[in-house]
Structure formats: C-alpha cells, structure tokens
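Next up is one chain by itself, shown in structure tokens, the form predicted on its own.
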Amino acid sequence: MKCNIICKFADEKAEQMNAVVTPEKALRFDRMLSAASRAVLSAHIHADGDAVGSCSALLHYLRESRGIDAHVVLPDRDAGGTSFLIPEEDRPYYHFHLTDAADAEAVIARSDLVILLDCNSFSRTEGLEAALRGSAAPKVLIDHHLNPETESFDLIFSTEAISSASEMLFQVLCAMPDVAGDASRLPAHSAVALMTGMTTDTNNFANSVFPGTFEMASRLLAAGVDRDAILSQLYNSYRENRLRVMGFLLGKMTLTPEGAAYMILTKRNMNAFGISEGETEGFVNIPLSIREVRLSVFLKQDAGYFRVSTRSKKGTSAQQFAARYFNGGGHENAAGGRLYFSDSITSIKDVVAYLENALNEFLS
C-alpha cells in the first residue's frame, strides 16, 4: 500500500507539470520569443536566490540562444548571496528601480515582451508595478506561488506543485525547440543559475522538493554543472558579520510553549553588525532544527514595517499563519508577509506582544 501511495504521488505531480507546460503553450512561448527583439525580465521585491537565479538564467538564454536584447529590471538590489550570478560583464543588463527609477522604467517602456518570474502578481514588484502593468507588450508569467494574477498575463506557466520558479523555467526552456529536452544545449550560465535558484528555494533540498526537482538536478549535473562550486558560493562565502549577527539572534531567540520560535532583527541591530541586504537569508530555517519547534518566525525591520518570514514543519501551515496575521502568503511550509507600524503597534514591545498573541492563538 505504501509503495502505491508513493507512486501515485509521483504520478500526480508529473501530471500537474504536464498540464502546465503543454506542447501548445510551449509553441506559443517559442513564437512570442521569435517575435520579440527587446525583452524585459522582472521579479519580486527583495529578490532572493530563486528570483535572481531564474532571471539570470533566462537573460542568458534569450541573449545567447535567441538573439534577443534582454534586460533584467528589479525593484531593488539583488540578494548579496547570489551576486556571483551577475558577473561584471552582465551589469549593463541589470537595472534597479530603487537606485535609478527613470532608467528602469525606460527599459520597460522600450521592451516588446515582459516576463515576470518568481512572482504571482505585478503588485509584488512594488515601485515597478505601474510601469510593468502599463506596458503594451505581451506579458508572460513563470512562477510557482499560489493564486497567480491570471488576468494580467497573456501566457502563464505556474503551479505550486514545483520547487521553484527556476524549476518551472527549466521545464519551459527544455520544451523550446532549440533545447528539445537536452539540458546541455542551455547556455552554461543559464544551467548554473537554474541549479542555484532551485537549490536556494528548496533550502538545499530540505523542503518543497518534488520528483521533478531531483530529475532537474540530475540533468543539469549531467550537462556539466559544478554543484560543489555553487554550494561553495552559496554557503561558504559569507562575511564574518553574518555569523556574528546569527549568534546574536540565536542568543535572543524566544521559544514559546506552543511550539514556536521567533527572532527579531531591528535596524539598530543591523547597523551595529553592519548587515547588508541578503545576509540574513536562511536564518528563519535554523530554529526548525529544535525538536519541539513546529513554526519559526523571523522579523526584520524595514522602513515603517517588519518583513516577516515563516517556516514550518509538516502539519503546521506557515502559509496560513502569514496570511492570517501578516497580510502575506506563500507555500504551505514557507511563507512571508509584513507587519506595519500603526496606532496600536508603535514600538518593538508592541511588535513582540502582537507576535506572541498571534502565535498563541494560531497554535492553540
């Protein structure tokens, strides 16, 4: 019986993928690329490894394999931990709305194809939303989050039954006639970026892993991707500051009787430790190594609000917790949201009180 259940699970996931990347949709995407000369790629604010990885992979495929003048436009800076995916020679193709809004919007305005990656809605691009939404160019979505904004796109490749946007893009690119399922035909940088994006979004195969995820990894390895080099860049290239602030946070970590753990990083803490964007990636996963912890919450202060990251073990929904208390969403065991300062939340003490009340109510 157990073997039958496992086989049924694998078959269901394969069927879901086949329903997303159909021959008809692949042909339509191929024709859209053939008709395009200037494409713009974008992703959600605070781009993580999957966002940067999928954008970088598609950028190189479009430029090297399809001869398209492709550019990446992001709301703010790329995540520091994946900066190796944007070598110096690629910098002219990356534009950041936070530092040069006019340049980013001009790139969007002159593009004849818009592709949104690792993002289910233009609203998650924040400052770029108006320019992207207002573009007259055809729009394509390649994503893996719940509730995609279907009405805003001409073509959609999206399902939550996949590890990452990078894995979804891998499937889409393999369906292109010039790749024809052979990962070795992908540009070398694209292959590395796809492996990197998938690795970060699965926390190095620790969560959101499906049968196709391992198949993707195997095919990329066979194509020559050096996974050891990627892991070294991702996990063995941190600054000392990251470890110092990690020790500080773990020392102040709070465990609740209901089986939750939370850590709060304020702006004052970040300034004291000299922490840059992206250097706290993965912190929220650490408390789940404690046997009794079934829900981990990490709050990081930003301008006027706290970014909230939630992770959970099976049986507890990080997604429902984020949606109910932090206007957020995501996946069942990995989600996020925001907690804004308000009339009732004006200090760190109020933030702690709100969080503890939410944890008690949700887990009880």
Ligand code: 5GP
The other form holds:
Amino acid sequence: MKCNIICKFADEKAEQMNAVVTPEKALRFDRMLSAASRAVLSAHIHADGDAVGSCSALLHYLRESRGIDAHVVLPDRDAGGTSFLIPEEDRPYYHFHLTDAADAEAVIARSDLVILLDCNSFSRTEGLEAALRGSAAPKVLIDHHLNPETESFDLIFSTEAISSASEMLFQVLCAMPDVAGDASRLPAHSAVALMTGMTTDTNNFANSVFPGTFEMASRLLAAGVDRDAILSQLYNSYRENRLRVMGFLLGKMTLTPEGAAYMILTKRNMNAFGISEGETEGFVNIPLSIREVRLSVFLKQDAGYFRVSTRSKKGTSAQQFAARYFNGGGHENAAGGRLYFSDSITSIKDVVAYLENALNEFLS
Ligand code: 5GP
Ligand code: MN
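If the one shown is the form predicted on its own, what is the structure of the form predicted together with this ligand?
Let us now look at the entire complex, which starts with that chain.
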C-alpha cells in the first residue's frame, strides 16, 4: 500500500524547486550584483520575521561579501518583534517610510538595483509602491507567495513549494560563486537572519515545512547558528501585556457551528492593554489547536479598517477566504486582508455581522 505520509513530496515538487534557481538565473543574479553599487531591499508592510530576516540576511551578504552599499527600506514604522536582527551599527542602513518618508524615498531614488523580498507585488509595500515602481533600476523578486507580479521584475526567484522567502534566498545565495553551496561562507549575521525568517514563517517548523527546509536548517546549524538564542529572542522575550491580552481574547473567542473561530481586538482594548504593533503576532494560530476548528480569523482595528489575519487547516483555504471577503491574499493556509469601515459597516456590530456571514457562506 502506498504511504501518503512518506509520499507527500512527489518528484514534480522537487523538479519545481530545482527549476527556480537554475544555473542560468543564478549567473544573471551574480552579474546584476557585480554591476550594482547601491542596492535597495524592501518587503511587505507589517514586516514579519521572514520579511526582516530575508532583508537583513541579504543586506549583510551584499555589504560584507559583495562590497555593495545596500540599504533596507520598509513601509512600516519599525521592525517590531524582529528588531533584534538590527544591531546598533546597522541602523544607518534601515529606513522606515512611516517614520521618514523623504529619507526612504531618497534611498530608493539613488539605488541602481531594487530587490523585493517576501512580497509578491509592489502594491503590498503600501507607501513605497510609487517610488519602487518608478525606479529605473533593474528589479529582482525573491519570494514564496502565490501570484507574483511577474511583469514588474527583470529576474524572479519564487515558488510556493518552499517554507519562506528566507529559504528561497538561502538557495539563491548558495548558488553564488563565492558561497558555492557552503553555508559557512555566508556572513554570520546572514545565517542567523535566514534561520530566523524560516523559523517564524513555519511557526517554528510546524507549517509549510518541505524537505529543503530541514536541510537548510541543518546546514545553518552546522555553520554555527545558535538556534537557542534565536528561539529565546522570538518566543521567550515578550512583555507581560501580550499574555494578558491573549488571555482576554481567548476568553472572548467565538466558535461558529461551521468550524470557524474568531477573535476581534479593538483599538480601545489595544489601548487598555497597552499593546503595540506586532505584539499580537501568532494569536491567530491558537484556535486551530481546537479539534473542530478548521479556519481561524483574527481582526485587529487599525486606522479606518480592521486588519484581518486568517489561518486554516489542510482542506480549507485561508487564502481564498481572505481574497473573497477581505480583498487580501497570502498562502493557502495563512493569509490576510482588510475590512474597511464603509456606509454599511460603521460599528463593531456590523463588523461581526459581516464576518459571521462570510464564515457561514464560505464554510457551509
Ligand atoms: P499575517 O496574518 O501574518 O499578517 O499574514 C499572513 C500571510 O498573508 C502573509 O504571507 C502575508 O504576506 C499575507 N497577507 C497579510 N495581509 C495581506 C493583505 O492585505 N493582502 C495580501 N495580498 N496578503 C496579505
Ligand atoms: Mn514569508
């Protein structure tokens, strides 16, 4: 009898993976780097561990190994829970658009190479979109989301058959002549940042894990990465407030008869608990631990809209749910979008009604 577990990764998946970083594409990337002197790296809004991890890993490779004056420009105000990847001496190389728009746009304008990571479209860089699109520099995409905006890039490394943009970048860097498949030749900071991105996007190796994911982790560990130190920064360094608000939200969590769970965090409660951006990371995963729950939704109030995070078990598409009802997207089992206040949605009550109707329609 065929074993489904062992046979999960068919040969075609492996082929798909090999096709992404071909020797020809690696050579083109290598030549682009050799020709560049000032590179700008960017990622999606609300940068998470994979976005900051992949940018930070590439920043160090470009600076230390290739002598390129590289900078990271992000749409946000700061790097949230992944700020530990930005040591004091790296601060001059990071530019946050919500903090200083003119500075961020000036960095893009003077760059002769644009690399977008962990993001399938310039539209997901929010305030940076016009400046990035408007750049005359060659553009490279290193990503793992559905539907990459292929027409906007000169070179694309992207597949969904991979854990994270960090894993995609690891493959690309290993194909560079100076690294030549030897992870110990990566700058030490790059190795740590890649491990961080892969760890957060897989929810600490619980989801989106492919054979290459463990292989990469193994090679990074062998190269000297201290995984315990990364885990301590990621999962044992929260403020008490985070757990208090988590308890509050779980207490109020709603389960629907169709197998959905949802939690809503209003601005008022965020303020009451003294919670800041990024501190609710991971909450949306928790309800999936209930046997009956196949779709979990977390709504967080922002300026004029609710940010929507959704996660699903196999067989239910979080991506389709986010796309259909919240104008969003992401991955099959981890996606997000937005719900704007409008003429028909003016109160939290209306938000709940819209969400309940969407869940009922989608899951019935
Ligand atoms: P999270 O729930 O962690 O914010 O996001 C989960 C996944 O969905 C990530 O891959 C993220 O890039 C994607 N995502 C989150 N919000 C949006 C959105 O508004 N639009 C799209 N297209 N993707 C999103
Ligand atoms: Mn990612």
